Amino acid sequence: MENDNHKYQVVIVGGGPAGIATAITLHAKGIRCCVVEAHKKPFRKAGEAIPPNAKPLLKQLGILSLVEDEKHKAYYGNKSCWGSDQLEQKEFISDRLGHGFLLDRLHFETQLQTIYTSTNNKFYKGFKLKKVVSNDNEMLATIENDKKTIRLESQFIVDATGRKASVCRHLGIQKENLDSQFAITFNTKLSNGIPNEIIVEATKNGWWYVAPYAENEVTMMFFTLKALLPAKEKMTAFLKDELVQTIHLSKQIQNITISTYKIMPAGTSCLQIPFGENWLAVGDAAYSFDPISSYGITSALASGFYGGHAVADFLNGKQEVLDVYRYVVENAFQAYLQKLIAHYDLEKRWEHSYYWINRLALFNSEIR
């Protein structure tokens, strides 16, 4: 295998929203960086909504025009059946910042990578992280694809690898999982379209999330605890039965076809400290949020923005900035936990079910 050596001020591992936000922030501050991304091409991820209050952040990052692209749709609110049998509408019409955006997620990922590519900083697409070593105030990262192995040398490394927090794991740092919630996600065609809105409905064993994907097609996600996940051969029947149990979704979505599905962690997790000697974590690598909070994409972009500023200032001799970054993201995480518990506490209809007993007991033990 061919071997190369490359030196940068900062290596960012992960080319999703958090990693790209970090990279374009560092570029704006005059810091030479590179991004390492395991996938050769952008791919569609879960998470479609950007609320109105994210607009100032998008403007700061210089990417507000991306979400105003015609492939993304105006997002005026959610419908939610949670805490009662009623389907309630929450609209953004009264929000001073106007509407939000329902993203074409694949297009958004492509847009972000195009923005980064335009900075002329190096983009290692299709390279997997194999090793990270801290060596005398220098970070050494080994990456490889099927043709070559490259050793990247840098003053600093940023973990933007999502929930798996790969850089942290290589450095021997583990995230703490606060709960064992998982998501089962699949797409299905509908005989009739649905509005440009997200629908959430709680059930005895968890809750559903439905969002438009394409014309007459939706993304459906069912969130439940690991202990309630059925065997693989029973999964389709389990999902169809859970949909039948809903009051409202079952009227709108019938005779679903589930050809393929994915199961992925969807609980809350965090690092005890989101930085260390010459490394920092952003996005889900630092804090992973319950999707009911709608923190996902916005939080990833925000932590990349603040993390990028912190790393740039640190490299310019301001030692205290990493502690400031920690203060900002930890406070945001604590505020998130308080809101999350309050939201789950609204649901009293299945107080004796396994899902709701464990959900509330676990979160209450974490916060009190």
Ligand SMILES: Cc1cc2nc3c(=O)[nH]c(=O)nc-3n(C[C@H](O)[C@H](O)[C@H](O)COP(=O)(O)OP(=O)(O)OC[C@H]3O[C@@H](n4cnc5c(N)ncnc54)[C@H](O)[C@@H]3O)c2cc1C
The other form holds:
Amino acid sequence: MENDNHKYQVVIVGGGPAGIATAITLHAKGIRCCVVEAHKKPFRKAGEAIPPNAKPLLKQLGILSLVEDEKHKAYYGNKSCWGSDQLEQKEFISDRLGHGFLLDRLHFETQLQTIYTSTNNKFYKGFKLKKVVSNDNEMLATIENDKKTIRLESQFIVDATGRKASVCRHLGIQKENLDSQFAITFNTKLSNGIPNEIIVEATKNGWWYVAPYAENEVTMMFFTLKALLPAKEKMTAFLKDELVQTIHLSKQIQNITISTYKIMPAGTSCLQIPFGENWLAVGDAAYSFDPISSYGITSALASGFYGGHAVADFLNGKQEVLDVYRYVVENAFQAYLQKLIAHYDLEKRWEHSYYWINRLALFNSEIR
Ligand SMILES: Cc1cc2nc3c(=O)[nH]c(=O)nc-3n(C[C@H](O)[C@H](O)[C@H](O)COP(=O)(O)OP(=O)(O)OC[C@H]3O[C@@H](n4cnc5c(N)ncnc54)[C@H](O)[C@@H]3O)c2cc1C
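Return one more block: the form predicted in complex with this ligand, after the form predicted alone shown previously.
Then the entire complex follows, led off by the chain already shown.
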């Protein structure tokens, strides 16, 4: 339904998992909202693993059937070489919730946006946030595409813009980076496929993550620190060298061809506080997780679900609910940090390597 005056109770900026989870929760609570998404079409993002314990949340959100679609794969477990030279296997077979999911990420983003479109709420696709101003209990957001500039008025604005936290940035609120880890991601063909599981292997300069993508094709990611990233012309040689240094992956994956790759931030970052006057942040905008945790997508959906409930209750006069939201997401983040530290602490094979010295020193000084 067109809304000529562009007035909403809630404007959600960002049409990824967190933004759509917020929007469908608000819609179910009878709140009039819109979503603003910078890209005209869904696009493939990094990250595909959803652990089994996300299932109850997916059910609550009414989207469990989406991940059961045949384009996604059942995720049976992980193999990991971390902290010792052994390749350890963790299978979900004994998990009471069964297997997880390895998403076809582009398809998942498309499915989420289709669900939102079916609510008949306004979707500003291909519009980028340009400005946000808080004015007398009202949030004024300016969005634009190559043809139009639109001013949106709302009682509340939700930042679901991912790692960049664009709404917060416009409001003058900075996100703190706890480390400078980056990911180099690419796809490569193999002569044989790999089972529906994820393989992780630590090396002197970081760690590898490999997931099945298509038949005989895998997604590979190498995680390292910004200071260790090579120059563009040396990237392929760097990745090949890092692969050769692995004990197990190098036996399974040889002769990789890297036609294109992407480099992106992949560390931990957080807002000091995930809400303020008439705004709230969900998903990566509030807290960004190290992908070793496989936590990002589930956490984005969860914070969208709880954030959506909190915003709806706030608009219905319950002032304290935003503090309750903060309590829940902050505690989840603290629990994540403790697990992350414990996990990096397991790896002691390269005590003199820049990556491992800096990684552990940073977490030790910043977080403990
Ligand atoms: C290398 C890597 C590997 C990962 N692997 C996994 C994994 O295996 N499992 C897992 O659970 N998580 C993984 N993640 C994390 C996961 O992908 C994210 O946590 C998740 O996408 C967060 O969802 P979100 O909705 O908060 O943000 P996003 O998915 O980033 O969505 C934000 C949306 O906002 C839009 N946007 C941004 N700025 C603006 C603007 N100014 N105006 C309008 N729209 C805007 C963007 O176009 C985007 O669509 C990985 C991340 C990385 C970097």
